[in-house]
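One chain follows as structure tokens, the form predicted alone.
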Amino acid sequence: MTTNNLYLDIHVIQTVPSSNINRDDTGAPKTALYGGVSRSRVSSQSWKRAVRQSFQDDTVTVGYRTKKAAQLLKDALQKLTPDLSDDDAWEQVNAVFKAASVKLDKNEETSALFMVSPGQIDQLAQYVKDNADGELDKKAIKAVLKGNQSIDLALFGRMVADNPELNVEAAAQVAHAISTHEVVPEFDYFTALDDLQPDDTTGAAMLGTLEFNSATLYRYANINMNDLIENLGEAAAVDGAREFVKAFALSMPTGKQNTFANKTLPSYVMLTLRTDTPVNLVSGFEDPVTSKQGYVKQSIEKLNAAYKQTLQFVEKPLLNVALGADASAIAVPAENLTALLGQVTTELTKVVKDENGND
């Protein structure tokens, strides 16, 4: 198992037109305030959710993150002892998180959503199954629960307020996206029309605004491969990386995408693999960009800028690739995304690799 650190950034520039991606509490676009300006902002948890989304339309399989845990237990149980009651089910479902100090309301469900591993639920039936008429041990029960992880339980993590012993560490940070320019709110007064409406009748059926803005978006993840390894196991976490990276370049929340159709691909990819510490880029966006030619370029210039700036402090990584214009500039270019992520992985499984033969 590797033991050293290892950690790989990964930078995207990425335009977004008119659009509500991602709303707050009052149906706004949410923001931030950086470097003394409004920005745009897409929460982390939104551009997760997108990514999980993302990995099933590829399907790749991840687990659920639901109160209703004990639902898909019994279900399992059920599907592998079909003749079992509902009550009996029930009883034993009970039983499994009553051993695992995880409370179950009048609902049998959970206080909180809990992200379990459809493999974890079939093992944890399985087990019930096989110890049907014997007292359920605690140890094997969190042994399955820490097992056997999806590949979004394992980037994502757990935590279990009930018992923090099924905490999963999460080996993937991802930060909120914020525009590497400052932003303006816009609003949409819209009407519309009644079809049956009479033609000797004028006004709208309906008329409201609604609220959006256009952005180019420095967004930012990284991955502890320490972490995803002691997670996965070694090789389900280089081909886990490589999908990560796949997924969070390609994917998009999907806050009000009927309505303003903005999916985008990102203008500029960039992944660095380091050994001393992760770093977020942002702080090259903390002069916000100004332009009244687009934005794309001068991110991509302030992000190459930022990168060079972070060689003063951390040591030279041990692998810099970049898809997409300028990629040159710093970086060894990629063809393509197919081509980037082959080379993210084939240095990824060598590090592995020689980290092994040094144990």
Contents of the next structure:
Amino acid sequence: MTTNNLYLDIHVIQTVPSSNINRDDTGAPKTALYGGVSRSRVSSQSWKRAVRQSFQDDTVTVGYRTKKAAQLLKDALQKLTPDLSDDDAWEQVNAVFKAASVKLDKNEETSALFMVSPGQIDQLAQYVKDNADGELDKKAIKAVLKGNQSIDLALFGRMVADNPELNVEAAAQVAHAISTHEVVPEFDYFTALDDLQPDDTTGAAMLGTLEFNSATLYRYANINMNDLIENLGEAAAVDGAREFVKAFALSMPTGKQNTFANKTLPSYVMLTLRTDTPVNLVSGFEDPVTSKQGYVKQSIEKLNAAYKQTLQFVEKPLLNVALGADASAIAVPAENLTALLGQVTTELTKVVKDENGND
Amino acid sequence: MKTVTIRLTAPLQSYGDEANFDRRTSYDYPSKSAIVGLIAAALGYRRTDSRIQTLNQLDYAVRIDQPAEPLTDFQIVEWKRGKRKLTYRDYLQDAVFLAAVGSEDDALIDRIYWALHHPRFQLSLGRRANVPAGPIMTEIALGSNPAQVLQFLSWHASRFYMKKTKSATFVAELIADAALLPNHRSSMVKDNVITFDQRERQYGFRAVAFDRVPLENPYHPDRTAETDHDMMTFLWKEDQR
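Would you mind generating the form predicted together with its partner chain now that we have the form predicted alone?
Every chain and every other molecule in the complex is listed next, the one we just looked at coming first.
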């Protein structure tokens, strides 16, 4: 173990106006207690889904998270060999899944969601075509299912209960976003009129309440670059890190988006490249921000203060760049998101190359 | 005996006990398996690594410095369009625990200490999304086992919690390997790691014992300079004139 750790920390301060992007089972926005007060919360799984969708919109190839992986393989197989009959195709697909020790039920579906990248499906189909007459090699199939990972598979991992050998450990860690300040739930009482209501009738046809809040969120994620390199290879890992930062910064869960049109952009993004440990700066908000003039400015100040304080306990990072007002207070300021991503990519490429030189 | 204490805090933590897919529950303090897992991750042991089992031999104790508020989170798992399943996960909110592991093997404790500050894999408090708040805070003690160390370490709760606590002493619960607390109430828990291997994740039973530790509240008025606010004293002084 001579390889140094290499972690990329991503910190985002973002204000979300009246909204309900992540609901609990009663339809209320999710919350958490921190520092003794109630905070708005957006779960990590919710934001990870938003990131995956953002990859898709950005035409970054993402994997399928599906029970119908067998169907995907069958389609790919028939595309490669157009004269293959349905029955023969299914037979070959079943043999592949059997060799991979992944069970298919009577509807040819996996019992749980199976994450598979398009590259893996294509490779599997090619492998089956090339070995149509011979035996299927378990090891080769496993290698295909571990290789050629899509970026979301490499970042968020895969769990295959049937065959843990196919598991992929996630390279990214995403914390639940919480507000930097206390939130009190707000209720919107609404009435709706019926367009076809007769003139002699008064009153609403429907009424109800909707719970919402508005919050300045602290969002945190990190990437274990060594794990990402292990999953994707060096060059793709650096690209993957950049795509993740971009998607994490710009995406937002779509819950109640049509009701509230709450699509905002971050006010502050700080990226830190560390060789010792990732650091979540949420502790800077344990004492909640209180303000009569909005929360953004003070949240950024508190984040910067928390960052400075951590330098007493952790090693000096390789790089600390930030985007947004007050960025220059503690970090190298970037002009725009592209510049920010550029700086991180340059540094990452350099470090990854240096690591190689040491081998 | 060398002991390292680790302050565990985050908005959310969870320490799963026996649970099913639909509802994942939590102990109200960090189980030994959680700390064994945390240390294994720091040291870079993968799930199937046999060295994980030797970590069970570490002496273990944990003190509840700031008890959690429970939260049940609700999550929808959608495996294809329109097909959904609801699952519930329990979390511990806003808690602070002081976990301590000790060993006669001083070099092992030193390695663990270093690894916690240079973790090979990301650390999390029970679930991947439960990222520790701030850098991990650790302390090293020589010559004492984890239960002894946690008897004399000061109160590590958050400032707001200490301020909110109106009494001069806070009585923290201490849970330790039964062998470390002889003559105390004990019971069995199922958190002895046999393997984290996802093919056959297994835990065995082990005995734990319970104690209570009184901790001084540094924010209690009795301990600050201004101690004189007994109204009657004032009246009595008036009388003397």
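Residue numbers count along the first chain shown, from 1. Please read all numbers here as calculations on a predicted model, not as lab measurements. Each form is matched to the other, and the largest set of C-alpha atoms that superpose within 1.5 Å is called the rigid core.
After superposing the rigid core, the Cα of Ala205 is displaced by 2 Å or more between the two forms. Taking the rigid core as fixed, one finds a CA shift for Ala261 smaller than 2 Å between the two forms.
The two forms, fitted on the rigid core, differ between the two forms by less than 2 Å at the CA of Glu286.
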